[in-house]
Partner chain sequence: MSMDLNVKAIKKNAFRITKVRGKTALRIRVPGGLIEAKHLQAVKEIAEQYGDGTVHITIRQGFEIPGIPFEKMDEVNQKIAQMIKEVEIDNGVDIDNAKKGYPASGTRNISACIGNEVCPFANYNTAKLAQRIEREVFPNDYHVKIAVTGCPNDCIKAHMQDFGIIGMADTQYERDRCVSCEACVKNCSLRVTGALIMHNGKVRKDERRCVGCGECVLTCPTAAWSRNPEKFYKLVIMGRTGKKNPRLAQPFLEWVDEETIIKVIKNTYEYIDKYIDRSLPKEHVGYIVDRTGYQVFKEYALKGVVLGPKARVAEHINFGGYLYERDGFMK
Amino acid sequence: MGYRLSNEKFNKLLDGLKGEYKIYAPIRFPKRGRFSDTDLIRYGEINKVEDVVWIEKSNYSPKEIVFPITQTLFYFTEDEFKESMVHNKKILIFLRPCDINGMRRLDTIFLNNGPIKDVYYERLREKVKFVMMECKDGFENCFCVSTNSNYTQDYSIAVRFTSNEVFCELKDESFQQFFSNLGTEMNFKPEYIEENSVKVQLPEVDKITTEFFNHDMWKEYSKRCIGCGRCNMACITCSCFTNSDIAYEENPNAGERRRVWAGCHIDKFTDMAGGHSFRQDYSSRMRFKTMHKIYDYKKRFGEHMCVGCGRCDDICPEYISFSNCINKVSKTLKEDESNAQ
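Assuming the form predicted alone, can you produce the structure of this chain alone?
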């Protein structure tokens, strides 16, 4: 079922939904961008359709809604502990097909990566429903078509924004009550991008040998990468974190345990007791991230971890292209295979 709503009517729809849902979408934060006098686009709560930035790609993904940057897990005293609470509203997220596919990767890591689920992720994730924003043209550095992440049917509502109207496809009947008497019924189906300007050749995982992990191709990244971790923070599928116990000044025997995002490019990520670190040079960190995204995750779960959103390329201060890195892996493997024959 489809609807055509003016922006005014869509805002009435949002007003009705806000009684039950926290509603998130990409929004603009003026003058907080990467360079001087530029804006930042990241996820936040919205009140009206005019808040939604749909013409531009967000700098950061929606993962922080279900996997917060900083999250208190529980509070403790000398004798007991108590789990933190979460809000009692459901969650509605406006996001593109690549990010919906990325959220499925997060689900795999936090909920299906062993016999025990991550309850702190689960209690937020089970609240979520998706509003898919139509994305039929793509953006600079996107390569979602190459990763088969340009398409999804995992949404409750799909929307196409125009300057003064919103076209909606309604798949989830639980939202029908909110649309009643607001818009004109019509047949609407979202369109999907079919070709990106950036094309990536993903490697065949069965052709990657242990020797390849020590290939000379990784050495260039020891000179280019500065280990800032921006690519980890912007990525929809990066899920690493670290835990810290925070003691209160008033009573050092009471406090809280928090988890905070971490990333494989950042210093001290692999530090162990005694000061040993597995990956001190930046080239080995780039290798680890790359092979995690296109090799070991694929071997275990049957699909590549990277969804081709291109945010890592967008945000890197050294202009390192992850799409180029993947293509170099595939090219190098082919050259090595040809030389061995």
Contents of the next structure:
Amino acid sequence: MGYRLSNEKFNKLLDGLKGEYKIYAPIRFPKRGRFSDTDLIRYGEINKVEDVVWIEKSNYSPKEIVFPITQTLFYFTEDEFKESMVHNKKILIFLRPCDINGMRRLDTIFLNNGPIKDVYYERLREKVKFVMMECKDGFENCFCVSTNSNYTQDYSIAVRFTSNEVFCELKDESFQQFFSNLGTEMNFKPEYIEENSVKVQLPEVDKITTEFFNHDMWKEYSKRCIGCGRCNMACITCSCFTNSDIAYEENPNAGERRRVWAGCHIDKFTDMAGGHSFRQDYSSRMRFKTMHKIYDYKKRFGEHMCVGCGRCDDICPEYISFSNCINKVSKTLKEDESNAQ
Amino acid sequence: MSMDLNVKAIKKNAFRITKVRGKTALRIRVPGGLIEAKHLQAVKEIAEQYGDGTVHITIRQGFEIPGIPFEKMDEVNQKIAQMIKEVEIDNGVDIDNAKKGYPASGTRNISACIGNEVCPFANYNTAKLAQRIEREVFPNDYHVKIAVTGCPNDCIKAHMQDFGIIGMADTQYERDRCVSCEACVKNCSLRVTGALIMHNGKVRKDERRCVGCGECVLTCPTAAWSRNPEKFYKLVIMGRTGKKNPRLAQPFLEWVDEETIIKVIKNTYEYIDKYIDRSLPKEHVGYIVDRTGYQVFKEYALKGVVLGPKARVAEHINFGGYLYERDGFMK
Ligand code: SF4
Ligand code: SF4
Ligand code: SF4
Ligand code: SF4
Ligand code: SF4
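Could you give the coordinates for the form predicted together with its partner chain, as opposed to the form predicted alone above?
Up next: the whole complex, starting with the chain shown before.
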């Protein structure tokens, strides 16, 4: 079922939803960008449709809603511990197809990776429903078509924004009540991007051998990458974290266990106990990330981890392009194969 | 007929008395060091038609065109009129007749580093501020040098000016976005002042050490650090070169807003007017401050200024520098 709502009506819809849901979308933080007088676009709670930034790609992904950057897992004292709480509202997230596909990767990692589910992820994730933002044109650096992440049916509502009205497809009946009396019914089906300007050739995983891990192609990254970790932080599918126990200053017997994001490119998180640094060389970090995104994960779960959102390319200060890297992997494998024959 | 020139009027008109008898040089202003490229055409034509075909690029970011015969000054002024109109008058500078050339030369071109249109470090648009200052202080005969720079790297050498304006970022920390990577902490201690430390997995800032460079914002991978959209500046004063006592400008104000900067500079012109030694052909503002002392200057400069809550003012300044006199003691 579809609806056509003026922005005004859509805001009424949001007002209705706000009672039950925390509503997140990419929003603009004016002048909070990395460079002065530039804006930061990242996820945050919205009040009205005008808050949603739909004509630009967000700098950071929506993963922080279900996998918070900093999360207190539990509080402890000498003899007991108490699990942290989460809010009691449901969650609605406006996001594009690539990110919905990315969320599935996160689900796989946190919920379907071994016998134990990650309860801290699950307790937020189970509250979530998706509003898919139609994405017909994509942006610079996107390569979702190459990773089959341009398309999804996993959403409750799909929306097309225009300057003054919103077209909606309603799939999840539970939202019906919020729409009644608001807009004109119509047939609306979202469209999907069919071609990105960036195209990526993903390698066939069984062509990748252990020798390839020591291939010369990785070397250039040791000088190019500065290990800043922005690519990890911006990525919808990077899901590493570290836990640490924080003792409170006033009373060191009490404290909390805190989990924060980690990233394979970041110095701090490649320091192993014992003082020596694992993957010290930046090229092995690049290799580690690449192989995780387009090899290990696929071998285990049958699809590539990277969804081609391109945020890593958008944010890298050193102009290291992950899509170029993937293509280099495929090309190198092909060359090596033909050389061997 | 022998040449009979009013040298003072010529100098005021931004033409110079040069070493070569009969030849002058025109000094063209480029406020903020930024103009549309089309104006280079006028510079080229003047140099080729009236000068010796060369152009000197000055340290203050102006052009100096040498080898111009004095009798061609009027024609040259006609040639530069369109540039004066577009660069100065259209910017709001009070010049009534562009065809008569520059009405003053005492207050030098306001120079600026490239600023945040290009430079990632910059905390604001330096050219815009320079153009505003030009509008507020020019034309003026008092000899004052002003430069604006985007961040404490000070690429324009604001520390060599009577007024050096340095952009400051009020960096704000969002604790929950911090992944404790320590990048900002390491960078601040390596490259800046060590204003940041890690404490229980999160970052703490020592506000008194922070110079507002904004590097932590640049470094942070998660945007846990961002700039307060409100702009702040540091004002360093009375730096100079010269044959007496070269010295770096010293901090006068910190964490002040643009209006304060403008007001302080304008107040200083009144201060100059009141205290300048008129028996001298000219006196640079720094030497006036040497005579009156910092406290008198400070009181005058801050007249009517309402300082914001973050603002800090130097209690005393020891300008230091060195004295050329002492060269006599070198062996
Ligand atoms: S690796 Fe890059 S393109 Fe792939 S999902 Fe992560 S951020 Fe997006
Ligand atoms: S690839 Fe780029 S963004 Fe990622 S750590 Fe290296 S330099 Fe930083
Ligand atoms: S002073 Fe700072 S802002 Fe200006 S050019 Fe230098 S580094 Fe960039
Ligand atoms: S603004 Fe500069 S001095 Fe202040 S904390 Fe950040 S890096 Fe350090
Ligand atoms: S750089 Fe950012 S994430 Fe890293 S410690 Fe500093 S504030 Fe935290």
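Numbering follows the first chain given and starts at 1. The structure displayed is predicted, hence computed values, not measured ones. Rigid core (definition): largest C-alpha set, two forms, superposition within 1.5 Å.
Original post:
Would you say Arg34 moves its Cα by 2 Å or more between these two forms, aligning on the core?
Top reply: Yes, shifts by 2 Å or more.
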